[in-house]
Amino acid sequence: MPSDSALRIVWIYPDLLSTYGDQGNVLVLEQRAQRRGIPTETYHVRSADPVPEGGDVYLIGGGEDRPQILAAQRLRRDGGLHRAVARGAALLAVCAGYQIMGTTFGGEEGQPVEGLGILDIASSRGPARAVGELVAEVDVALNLPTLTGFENHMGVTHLGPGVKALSKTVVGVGNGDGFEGCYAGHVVGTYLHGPALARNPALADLLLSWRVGELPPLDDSRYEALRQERLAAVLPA
């Protein structure tokens, strides 16, 4: 990316999918880029608007069943997110947004609903709602510290061969099989709220680095102290 151009952050469908503080992911990306002198431009794309193809980092959050179904239908028709990912844009999809990225997910009555097929996953209704703190150890290939957040969902997600598990659960349910989230290329899906990037700034930096290259370090000692306090409160003794 040319040094004089802004990092373009695209927040998808805040009118449909924006629960549990997920819009905080946008604010964290803006802040961590700007602290490094990287200018940002943020686009809040409502569900009646086309998804721009020229963004750098795309974010989509969680939501209830009906808004999730509407979001999937509109994103399939629009096609802008597919084209952005195909050209290398980074994407963080959380909870309902994560499920939408797969081939199918569970609808209001548990019926299968067609997803976007951006990730090789399939989601369905689980036996019970997963609610509470979530702690997971990240795939070593990503070189990230332990993830912390909270989950509130009924879904179970099955990973196909086209993706890798983002992390292995230590506390919580995640995908329902001992793992949490997944990733492929520059796309990350997760059940982590919190918001995820506020509780895991290294994950925010990973998304940024996929678009701008190696990043200079920041003094995160204050945030890391809070992270460790949270981890100590929920991890088994």
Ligand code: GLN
Second form
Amino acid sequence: MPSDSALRIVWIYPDLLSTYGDQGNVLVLEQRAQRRGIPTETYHVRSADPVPEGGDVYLIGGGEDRPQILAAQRLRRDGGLHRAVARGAALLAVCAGYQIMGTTFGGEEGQPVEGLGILDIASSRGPARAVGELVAEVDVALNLPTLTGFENHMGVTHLGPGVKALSKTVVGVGNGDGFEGCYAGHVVGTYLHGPALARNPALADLLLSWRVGELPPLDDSRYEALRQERLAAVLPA
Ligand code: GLN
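The block above covers the form predicted alone; next, return the form predicted together with the ligand.
Starting with the chain above, the whole complex follows.
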């Protein structure tokens, strides 16, 4: 990791976990940092490569069951993501990536597969595929606007006492218990695809602020118009 002044963004395993335009989350983070005058350096870490420990914000995306299992095995063996999170790096983990952060998740036959244990969550196979729009009211402590996006997963996720729910599900399934996603320290897990940060730029700013402090606001009127349009389309009248 060469430069000390740039914000280092690390995209974990794009070759295994990037099913729903997860690269969009990387682009949104880069753009929102750069528009505040913060230079960025982005690292695409393929699954054959070691995970660098000196990053600022890590992203891991969604994927099919088999690549998800492979990613969990490799990340466990590598240990770099554990060490980065222990040093205070921010991490956004989406869907398959979210499930991997827990102690266990359901494999392709529903068998329990060992996760990384970075988040105090456990996932298993749910009764039916959750697919469609997702709307969720964020935990007041985080002070973020209502999240909107899309979900597509079989897993349900049980939150342990070591994490807080990210949000309360208004439309959709999320964790399957009335809540959607979770957070602990500088780690956020979510079932929101979309990509989630293009739909919810305030979430991108939360991750950035954990590394660089308070950020000046940007003109987000176009994002806000999209959010209002989606809310009007999916919320019950
Ligand atoms: N394979 C996981 C599930 O079905 C994650 C799916 C995804 O990332 N979209 O629950």
